[in-house]
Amino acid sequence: MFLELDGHGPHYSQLTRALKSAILSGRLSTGARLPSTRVLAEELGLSRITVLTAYEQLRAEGYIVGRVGSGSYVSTSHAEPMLPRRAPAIPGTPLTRYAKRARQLADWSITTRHCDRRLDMQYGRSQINPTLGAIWGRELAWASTRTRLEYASNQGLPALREQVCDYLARRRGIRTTSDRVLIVSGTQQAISLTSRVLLDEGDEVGIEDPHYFGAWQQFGAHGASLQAIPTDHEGLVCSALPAQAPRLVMVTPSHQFPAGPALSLPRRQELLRYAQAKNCWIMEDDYDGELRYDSAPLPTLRSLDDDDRVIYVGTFSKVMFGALRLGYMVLPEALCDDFVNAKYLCDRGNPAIEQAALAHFMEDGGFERHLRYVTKELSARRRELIAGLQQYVGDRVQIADAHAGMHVTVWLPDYGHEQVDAVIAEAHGRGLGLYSIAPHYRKPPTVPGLILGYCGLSRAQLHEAMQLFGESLDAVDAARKPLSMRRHSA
């Protein structure tokens, strides 16, 4: 325990007004236990006698009360803690360019704003596998006995490369080699690190428009300069890059986020061309791909990729949960010594135990079978979804044609954003969580939209949650319809 002796005085005086010192001043709080006077005795370098006399001072004078057999604790009864002093602000403080421009970014919470709802279609979360607990409890106690103890490579375990180089080569189609992956904390870190080693302030990023707005603001804090390039239902608009190539295009082909159209193929070419014929790079965010339900998926930029350009990103954290926070990158030959540095520089390397963990599991066959798990539940919820909105909404919204991933969006072409405001105030307060696509777009766009998350939904729910969304509608139909027509119903 930290005491500071203030020298006036015999010791126990001292150490009664430190203790007392502290009890007022919060550090230690209501109910904390103190240390038996042997140990303080030992801790301060004082006799034991001195630390008794203390503490039957401050029991006197009700700051601390004894629990025979127990030890001595703050008393519940002693005066309220004062709230220590604020230290003024330092006027002109300077703050780095990077803290100014990521105060100026986007509500963090724009994700989260419905958390409390009982029904939250909160989209981004990972379908959760009610038996993977238990299962990655017993590959963590099989990791933590065969790990060494130390910093790992800040590249990667080689065991967990090589189950993804592995993984790739079977599910995606990219054929590489380990010492070409790095082991990352998700896509969020590897938006970073690519920040970090291609970009300087001011660089142009062309990235698709509408997009997951953490890239946006990943890449606004760095300083770059965004190009929003539109999209359709083939993806990226090819044709709307600019002349001036920008340093670096991110896409997401297998799944586009959040509109939810996969790049064409002839897209997908044009686009490997561009970059080779404009010395630019490529980050291919491939967050869902493994997660399509009624086709087989395209091949994935890095696959049809002969110019070495492209920066392929794929993530654990959404086909088995997020807190694993691990993800990988497969890196251009000419990028890895840079990478690797940046990596080292950020954060030395992931955790080894889990990454033993999570190596052990894909190589033992688990990581396949819950992968099958959440492909044929995710489908099955998509399902219910669907019909629920085709009897509860009908024709009042659009589905986008997307058969793949963890949520659905809906257009509402008959409503502006304001109504569309309204609608979600209104779900709100009937117990449900519902998410406008407007903050993923850099202007809003013409049709207002949803993003309906269904992973973290039940099928039952996701039945009542679209009942529910019908009834928002409704209520919101009713307050448009004029005066006249209302009495005239009524």
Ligand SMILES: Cc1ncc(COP(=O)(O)O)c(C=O)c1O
Second form
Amino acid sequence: MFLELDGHGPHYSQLTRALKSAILSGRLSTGARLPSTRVLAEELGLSRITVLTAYEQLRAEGYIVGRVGSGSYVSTSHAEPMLPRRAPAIPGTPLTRYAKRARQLADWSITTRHCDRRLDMQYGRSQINPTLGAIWGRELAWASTRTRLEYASNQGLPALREQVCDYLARRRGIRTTSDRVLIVSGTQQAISLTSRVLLDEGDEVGIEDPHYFGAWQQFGAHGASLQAIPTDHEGLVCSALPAQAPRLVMVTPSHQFPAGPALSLPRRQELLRYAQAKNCWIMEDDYDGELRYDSAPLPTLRSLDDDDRVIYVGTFSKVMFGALRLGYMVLPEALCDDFVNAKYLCDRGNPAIEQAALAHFMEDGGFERHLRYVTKELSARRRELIAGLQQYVGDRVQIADAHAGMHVTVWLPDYGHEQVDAVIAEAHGRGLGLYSIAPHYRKPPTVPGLILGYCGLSRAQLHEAMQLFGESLDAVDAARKPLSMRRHSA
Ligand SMILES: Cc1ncc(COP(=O)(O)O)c(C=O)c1O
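Switching conditions: you have the form predicted on its own, so give me the form predicted together with the ligand.
Below is the entire complex, every chain and molecule, led by the chain shown above.
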């Protein structure tokens, strides 16, 4: 415990003052246990009687209470801090250009504004398998006794990289070797490392519109100049890519985020030809590509890439859980060393025990079983959601064509943006969190839409959610009907 004695007067009163100051400033919080008199005396090089006298003084003044046999604790009723409070930190001018840009971009409300609602359709939720917590606990316990506790490889544990290669070959059609795999802390870090390795301030990055706001923020904070490329029912509109190529194009080919469609095969080929002709890099964000329901997946861009230009990024955030913070990159040979260097400089690698636990889970077949469970359950929830939409919302929405992932996008062609905002407000009042797609665009789309995340709700809750969605639309419909019609239909 850090205590500074002020050197004035007897030792016991110096210690009493130091302890009081620690309590009043909150460094020793209410209910905290004080060290035993023996331990504190040894730590400070004082006699035990000095510490005992100081504790007695504090007890007499009500700062601490003693519990027989269990030591002394900071009292819950001691006077409120009497030391002059420090003025609240005033957010000053950011010290770097990075901090300034990051500050301007720091808005997480896009995904959290309704998280206090009983039925929240936020799209990013990911814990679906109720047994996963217990399974994961066992895996961690297993790994903690078998993992060397020295610094592990900053590229990632070889066992996990091997498992990732195996998994990518089976599930995503990607043939690679473990020396080309880099384990990262999720997609967010993959984007950060890509920015460090490929981009100087002002370098251009092509990004889909709509897009994953986490990518926009990350590239933006690094000072990239972002160019929004439109998308349609076939994904990225490759003909809209600029003649003067950006350094990097970032895409979500398996399941355009957040609008839904998969990038068609001709467009995949067109994008690869563009990158080859213009000498630029592609980042493939395959965030939920393995979660496909009623159609066969298209080959990943990386598996079609003969020119070694695609930086492939996968994450365990969706198929496992977001708090795991593990993902992986498959790197072009030319970039491999620079990425591994950047990872070393960033954090010297991911925690080894978690990596070992995941490698064992994958090797043992537990991961595949979990994935089958998740796919089946999500597919059932998706069917429930769509049935509920058909029952309660009907043709007031158009369901975007998507067969993957954890959210469904719906369009509301008969409504204006303000009316859809009113629907969202109505739903909020009824305990339902709905999210507009508009903040994911640079320019709001001509037709308003909603992103319906169905991961965080059970099938019964999804049914109820769609009923509330229908009622919210009814309320807005009633308000927007001309008065004469309302009277007529009443
Ligand atoms: C498009 C997209 N990519 C990637 C991710 C995952 O990010 P991370 O791996 O950093 O958790 C998300 C999370 O919601 C996402 O929506």
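Note that this is a predicted model, so its numbers are computed, not measured. Note that the rigid core is defined as the largest set of C-alphas that superpose within 1.5 Å between two forms. Positions refer to the first chain, counted from 1.
Core-superposed comparison between these two forms: the CA of Q467 stays below a 2 Å shift.
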